[in-house]
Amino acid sequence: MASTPTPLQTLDQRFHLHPFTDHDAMHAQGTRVIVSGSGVFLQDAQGRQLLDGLAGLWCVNVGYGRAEITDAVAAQMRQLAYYPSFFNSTTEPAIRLAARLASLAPPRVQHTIFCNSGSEANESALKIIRGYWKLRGQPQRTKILSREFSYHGVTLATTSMTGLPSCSAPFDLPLPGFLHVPAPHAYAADRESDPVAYGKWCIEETARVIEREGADTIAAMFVEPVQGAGGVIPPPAGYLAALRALCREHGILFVADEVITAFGRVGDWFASNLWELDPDLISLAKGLTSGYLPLGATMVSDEIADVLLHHGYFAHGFTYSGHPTTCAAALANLDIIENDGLIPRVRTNLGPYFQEKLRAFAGHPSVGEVRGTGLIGALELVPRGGKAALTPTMMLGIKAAALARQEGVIVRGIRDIVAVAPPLTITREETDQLFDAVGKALDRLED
């Protein structure tokens, strides 16, 4: 039985929408209020301690409480708080950190624009898709490719994209023109004994919807190096060079989402240097400032950046596109990801340890696969029947997700998955103590 409700959990319930919630079930319970937060801790209203297991939503890679942040913030804001990129002009931490990550990301890609949100480049990335294909005299490739179980974001645009019903179907998307093809979730479609062969079957499908459409009305393909929302689905061995390939013999553009997967969680900088993805445009946000300012970013190749650096007006961006203080932020977080060595870290220390510990409950009887790659992973859940007893109401993620909570850690529930993704900067202490309470909440799960 809930509680009375505290005067915050009222005015809450009063005056906030939440995203992604059911509101009668949350408010049923009482809405949780985090208060604060110290490295991989998270403390609540209540005074309960919890160990943050999803790095807030994939985002917070340095970890909470990081003085560097936000000293560096209140300088900004103490000497310029905002100005625009507009007007022919633009501030000092817009220009470094455009150049930092060009020193960063692969090396065609080297020209940056700024938004506020991974919506936000997915967004731009379409929008500078087709005024590149307009230029280029192509008017007629506007269609775009992505994966079933990817996500993409929420816009219109960035919704029609994403290959969730859940986010589509409320809102009678997709758009047309969004085309989604298999994606490699061997788990999914009953092929978990043979992922590569699965992963071949996916390109092959992938080429014959190519064709179907007609490779020439094509714009370009949005991925996910690792489906992260999707169920954090890692690609086989092979499968994104043959994707990859398969797009550059067509013509079509290539987009690396990689909105949850740079900045160190995988054990690269990008995903994109790691599988060798020599991608025509990168989408950013989340671990760019470990969420502690919102800020997304849209990179591009040199190619296109010379298409639209030379051909005009270029009528798109935000108010807040290159905001000082959010820039800031970002080259205070880059500073630390790379003075406290987290990615060589993640690469060869806790990443290996880390899927470790996930991979021993490969043998628990609740569990139906294991998947991850760095400091991402997921645990597919089944009930006492096995696979071929799951249904599409028992959301044993969900459930899983709400015991490990009681158990004192935070992970994120999706359909019948548990997706764990922690800070970078987690201990092999506090992994254990993350994957204890997991493992105390998979034996409650059936009780």
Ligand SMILES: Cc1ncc(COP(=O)(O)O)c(C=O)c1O
Contents of the next structure:
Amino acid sequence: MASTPTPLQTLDQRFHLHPFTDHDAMHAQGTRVIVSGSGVFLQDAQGRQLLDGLAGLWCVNVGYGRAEITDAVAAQMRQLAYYPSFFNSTTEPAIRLAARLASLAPPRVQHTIFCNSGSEANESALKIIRGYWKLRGQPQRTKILSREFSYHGVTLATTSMTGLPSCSAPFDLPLPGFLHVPAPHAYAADRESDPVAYGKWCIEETARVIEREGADTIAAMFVEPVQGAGGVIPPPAGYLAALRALCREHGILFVADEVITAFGRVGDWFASNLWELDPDLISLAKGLTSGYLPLGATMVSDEIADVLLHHGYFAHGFTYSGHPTTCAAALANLDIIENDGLIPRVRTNLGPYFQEKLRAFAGHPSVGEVRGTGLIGALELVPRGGKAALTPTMMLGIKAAALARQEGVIVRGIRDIVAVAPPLTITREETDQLFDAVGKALDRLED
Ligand SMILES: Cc1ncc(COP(=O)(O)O)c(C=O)c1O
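Let's see the other form, the form predicted together with the named molecule, since the form predicted alone is already up.
Now the full complex is given, and it begins with the chain already shown.
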């Protein structure tokens, strides 16, 4: 340990398994215990204030400490803390939230089944898709396409879709039938000088995979409109429209995994609206409650819903599908996004400002590429010798994130990437503070 562990750190070390963590390395430093939050700021157990440039885990869209959500949750809990949506029953918040989502989503996607996380939203989508094709008389359509560098969750099937070997290799995944096609990550392919051409090549390669496998064996393609955890990869111009058209041409269902991109981060309620993706299904979580309570959702097109609704018993769902308290939290959260005008704010004000500040790093000697849109962005870091001198073990992003934390801000290190996605409520001054700290961290990177 860096210093004598506190009683809480000792308990944590003895009893608590953390997600996605090297436990020995963590406990050598002492677990960071976060105790409170307000706006974009967190306070840790040592009383240190940190600006949260990652909105928790890309999710606290409305910022911390919003009494509107805690009040709604408390009121719902006092009235009816829980009742399932099984047994031909449900509760008012679940109904109202499904209707609210329908009013915000693309017009063809109007039906929602709830769950508890992004992984479950995608897992539910996978099962719905499988059931749909069986009911449609095409049970051979079982294969699933996703992209390299994608992140779709951690269940067996969603890990199989996730295109990150660091997530799948430890578990000998993917399962059979999960196919990965290239992502439009031009920088990783050394094609950064022409991302649009590289995006076109990705589409051609995806078409070749469809041809090779046989289109009528492929059930669906899962797509994050902006790939997040894989390194913040926004789509190059024309790429998503071409991918959508390719799927449609072959009758392959198109699933927008909007777990990060929905609810304002890219300047719209849904990236699917912004970029006219016309998806068949949408996966949601994170910003749906701004992380105040765990809630996921799978939205499906009217056509899919029609098949599911009129073929008898629908054998899927969780104890907490449509949990009234989490749905009440979501409704209050959506009210805040709407009443505070967070979406136009991201689209026309804070988003452009954030991107301008991010792009100011383009000339920095430690930065090889800057990417982003709305309130999500990434810096690809390079050593002094430039991109050619990078090695897989450098992990410059992880190092830079640790330095940024010493400078008072939380950002995410992914391989050699620094990823930033603050609450949508961040002010210009706080944005300056965030990037000033990132700048100081980059200046110290090679010390
Ligand atoms: C795009 C995307 N899909 C799915 C997930 C999985 O969500 P969860 O961690 O809530 O299971 C994530 C989580 O980061 C995500 O970013």
